[in-house]
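Here you get one chain, nothing else, as structure tokens; it is the form predicted on its own.
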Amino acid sequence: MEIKLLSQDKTQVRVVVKGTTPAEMNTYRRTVLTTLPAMAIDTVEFVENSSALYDEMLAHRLGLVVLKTDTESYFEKAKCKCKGAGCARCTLELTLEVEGPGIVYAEQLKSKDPAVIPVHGKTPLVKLLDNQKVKLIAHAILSTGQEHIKFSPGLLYYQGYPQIKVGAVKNPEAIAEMCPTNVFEADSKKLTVKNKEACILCMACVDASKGDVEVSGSATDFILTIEPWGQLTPGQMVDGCVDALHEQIDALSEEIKKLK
């Protein structure tokens, strides 16, 4: 397998990917997907709710507040010592104590671990009115998709590298406008692809031209695209699958013996 970086920033990481099979593409997208563990909160205590929203809606919300993760620090509870009843090692106290009137933002959480925070602190919660108060204690766990997609860190995904003909294309120049990513260029009557790893696979050039541009996705070289949702970096995303997948190997290798 051979790997080339494409692109980096804060908000993604683009991969050419060569020599595989979408089988084994698809088992990294369902390993990041489902089986990565991440912060979330699951429980929510209310001493005080006299904002608009009911509790469930209101610790749905929080629910869905991306937490910053520290996967050193804590354990699933049902890897914990404590063996699920909770405990500083597998459960993360946070407190929320504000009064109206004003909005109240994911910033406004008080964490007892200041490695875990809200990732997007300017998250709406709630809006509170004069003298309408709420005041909770939630509870974040570390978990995995598979329990509930709150707990997964982002998304991998991918798609076949494109392989594009040009032929004797009688509209360049509209081709290349129409183009959503950039991929052409029309010079002197004449539409040249500019950047392949751009296109999408969309088709909108195989349609407008009538067949006169072919698209398609390889077999076996792929773009692959992480997209952290704030959780946990790239390289952790990465880091972190291939630790999933030593362990299902591990566990099948194991339980391919006993039948032996």
Given for the second form:
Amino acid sequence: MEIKLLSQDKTQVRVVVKGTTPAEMNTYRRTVLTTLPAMAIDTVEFVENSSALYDEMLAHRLGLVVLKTDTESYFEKAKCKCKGAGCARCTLELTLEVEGPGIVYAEQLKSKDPAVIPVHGKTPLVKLLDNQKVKLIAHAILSTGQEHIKFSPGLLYYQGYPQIKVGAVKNPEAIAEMCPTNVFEADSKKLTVKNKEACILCMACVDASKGDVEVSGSATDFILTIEPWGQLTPGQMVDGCVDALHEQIDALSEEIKKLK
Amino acid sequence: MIIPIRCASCGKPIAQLWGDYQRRTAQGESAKTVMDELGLVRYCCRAQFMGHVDLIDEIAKFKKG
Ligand SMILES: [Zn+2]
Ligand SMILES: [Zn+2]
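Having seen the form predicted on its own, I'd like the form predicted in complex with the partner chain now, please.
Now the complete complex, all chains and molecules, led by this one.
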């Protein structure tokens, strides 16, 4: 397997992975989605809520708020010493007490642990009118996407590496113009591929050229995109994914040994 | 009612971008430019913004039943 970094910015990391299979890529995708632990609000106790949103709606919105996760100092409830009862090593308390009028933002949540706070402080939770009030205690826990997608730290997805063949094209400028990701460069006679890795295999050029341009995605080489929501860094996501896979494979081989 | 915290389809957190989007489109910028610059690439996330109407100001005047 050969790996090359394609691009890296605040929102995503793109990597070219060569010499593998779709099955392996899909394993990584599913592992990141379901087995990496991240923190999110799980239960909310309402003291007062005279806002327009029902308790359930506000609790749901709070649950989806992205929290910076510290995987070193927190444990999943089932694996914690307290055996699921809830203690400082597995549960974090956040409080919110606001009065209207105005928009209530996620940054107004008071966390007992300064390391675990909302990633996007300007997330509007609810809007209050004069005399409306919200007072609540929320409990955040560490869990995985298997329990609820709010615990998922982000997306990892892939596409086949684009293979583009340009034949005798009649209208190169029109085709270059049509491509939504500007893959081509064209003059009045010739169409050339300028930025192959931007291709999203949308096939607009294939349709427009009536088959003179051929596009397909490789089944052995892939472009992998890691898009974190903010709980973990892309590096932590890949490390966690590999660790979780090793753990699963070890467990499987243990079970197979028992069969002999 | 109020902008969803995350895109219902892909799960990307989007609510924190709504204030900017609302202010800039009100000033006359096109929705396309604003969404491109805010990093809303997928059409699922863009649909959340384009289809949203802030009704909470109206609804908040009435009592919850
Ligand atoms: Zn505990
Ligand atoms: Zn989306």
